[in-house]
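Next up is one chain by itself, shown in structure tokens, the form predicted alone.
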Amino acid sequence: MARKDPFAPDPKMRFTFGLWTVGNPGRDPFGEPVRDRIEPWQIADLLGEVGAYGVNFHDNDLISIDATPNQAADIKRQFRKALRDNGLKVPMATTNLFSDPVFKDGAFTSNDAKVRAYAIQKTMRGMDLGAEFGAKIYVFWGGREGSESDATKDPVESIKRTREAMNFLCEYSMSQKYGYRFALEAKPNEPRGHIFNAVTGNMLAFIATLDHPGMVGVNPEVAHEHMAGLNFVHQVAAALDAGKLFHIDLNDQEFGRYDQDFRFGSVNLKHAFFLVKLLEDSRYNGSRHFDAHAYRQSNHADVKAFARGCMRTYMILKEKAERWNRDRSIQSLVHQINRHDRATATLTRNFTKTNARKLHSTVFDRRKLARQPLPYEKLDQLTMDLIMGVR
């Protein structure tokens, strides 16, 4: 009897892909498609075959922007059947507010009031569509919400317009009793030269200014933060600390490059390890969504290998994170470098006049403190040994 693969996709991980990911025909800014387009129900069949938990979509990934009502009904019928046949869920939906020429200068931040109104209308309809399929997370990525020249848009007014749109859509969701949680996705640039609310930290600050901040969180993406040269693990930690990690986009990216959307863990394996460890240690229970694309050179069979690879790498790193947490040598070093002193910690945990007076009078031997060993090189190498499979 064949042994079960310990790194096969686990339904508890809620691995999802977008229709736009495995359905990507391989087009790029310099080249035409290299793979035949496949229909949404065929994508569902593919994801069912590789063992995914669910599939997410932009409104127009599923239904063309120019579809008639009868065409839309037929597409939804076929897609619903494919979901049922493959046991797939739709945890998240979003709106395409960047592809159509009407959004050439933005959607919620357009200088044209009618374009802004159309963008909100389109999002409302996208929310209706997502709710039909049971989505409870709605992602907002402002791909065109930016500028190339600050002469063209007032950035303060642009943020204000975004706030007004989000407040309106929060109210719409509540009026329809959709139960959505909104997740805002940051990106520093591309396709615009500069995009407003460029990183996750910007989004966390922006959320606090909304009328209903409790229903709005973030959807950070590996590639987007790496494009800005940031440590993605730290961005996710900030979202977790704020209670705002509603969704996450997993992929990989070389620092300083265009948005590459590589297979998860295929470039920065050490970063991927610590990301998986953070998500698992924090007991994150949302979808683990792969917003990634197979290489342009891949055929449809290789796209399946890409999808399996994203999930397999996560499962392998999850096992390694568990091993890191129980490795005696590693944990001994962790204990050594984290010098807990209950009495001192009590003084600084909360301000009181008594604590301030005691802290004022405490004598610290700074030279002794400076001599305390911090074997970070040893700890990091043990981590590398574990990741590379020799420990």
Ligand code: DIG
The other form holds:
Amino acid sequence: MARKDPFAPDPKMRFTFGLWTVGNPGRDPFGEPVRDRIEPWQIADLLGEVGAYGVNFHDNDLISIDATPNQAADIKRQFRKALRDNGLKVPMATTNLFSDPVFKDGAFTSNDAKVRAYAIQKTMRGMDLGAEFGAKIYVFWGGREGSESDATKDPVESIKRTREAMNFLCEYSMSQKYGYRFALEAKPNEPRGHIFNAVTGNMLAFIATLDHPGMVGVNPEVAHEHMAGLNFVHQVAAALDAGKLFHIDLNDQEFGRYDQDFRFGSVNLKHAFFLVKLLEDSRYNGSRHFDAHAYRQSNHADVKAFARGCMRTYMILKEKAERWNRDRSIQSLVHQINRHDRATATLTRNFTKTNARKLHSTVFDRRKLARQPLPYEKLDQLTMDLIMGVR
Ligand code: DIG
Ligand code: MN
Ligand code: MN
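Alright, leaving the form predicted alone aside, put up the form predicted in complex with 2,5-dideoxy-2,5-imino-D-glucitol (DIG).
Then the entire complex follows, led off by the chain already shown.
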């Protein structure tokens, strides 16, 4: 009997791909498609074959914007059968508010009130469609919500317009009893010169200003925070700390480049290792969604290798993170560098006048504190040994 692959995709990881990812025909700003377009049901068959848990979609990935009601019904019927045949879930849905020319200057932040209203209507209908397939997370990526010149849009008014749309759509989800949780996805630029709410930190602040902040979280993407030169693990940590990591877009990205959406872990293996460690240590129980696509040079067979590679790398890094947590030498160093002190800890945990008076009068030997050893090189090399497979 064939030995079970220890790094085969585990359904408990809830690995998902968007229709637009493995279905990407390979068009880019400088070239035409290089792969035949495949239908949603064919994409579902591909994801079933590689062992994904689920599939997500933008409204128009599934049903084109000009489809007739009969065409839409046929597509949904075929797709629903393919989901059943492949045992795939639909955890997330979202709206394409960036492809059609009507959104050339934004959707929720358009300077045209009718375009803003149409964008909200299109999102309502996208939410209806997602709910038909059982989606409980609704992602908002405002790819066109921005400007090239600040002469064209008031940045404060643009945030207010976004808030009006989000408040309305939260109410719509509640009125329809869809039970959605909204996940806001940041990106600093591309396709706009500057996109509002550029990074996950902006989104966390923005959520606090909404009428129903409890049903709104974030969907951070590796490539997008890297485009902003940020440490993605730290952005995800902030979302986890705020209880707002409702979804996550996994991929990879060279720093200082356009949005490359590479296979997960294929560029920054160390960052990917600490991201997987953070997600697993924190018992993240959402989808691990690969918002990525294969190289433009790949054919459909290689697209399957891309999808398998995303999940396999995650599983390998998960096993390495478990070994890091069990490694005696590593854990001994982690214990050594974290110096606990009960006396000072109780003083600063809660403010009281007594604690303040005691802390105020405490004598610290800062020269002795400064000489405390921090064997970070040793710890990081042990980590690199483990990541490189020699430990
Ligand atoms: C791009 O990173 C965006 C769109 O693909 C989509 O709206 C969202 C969902 O993951 N990510
Ligand atoms: Mn991206
Ligand atoms: Mn994304």
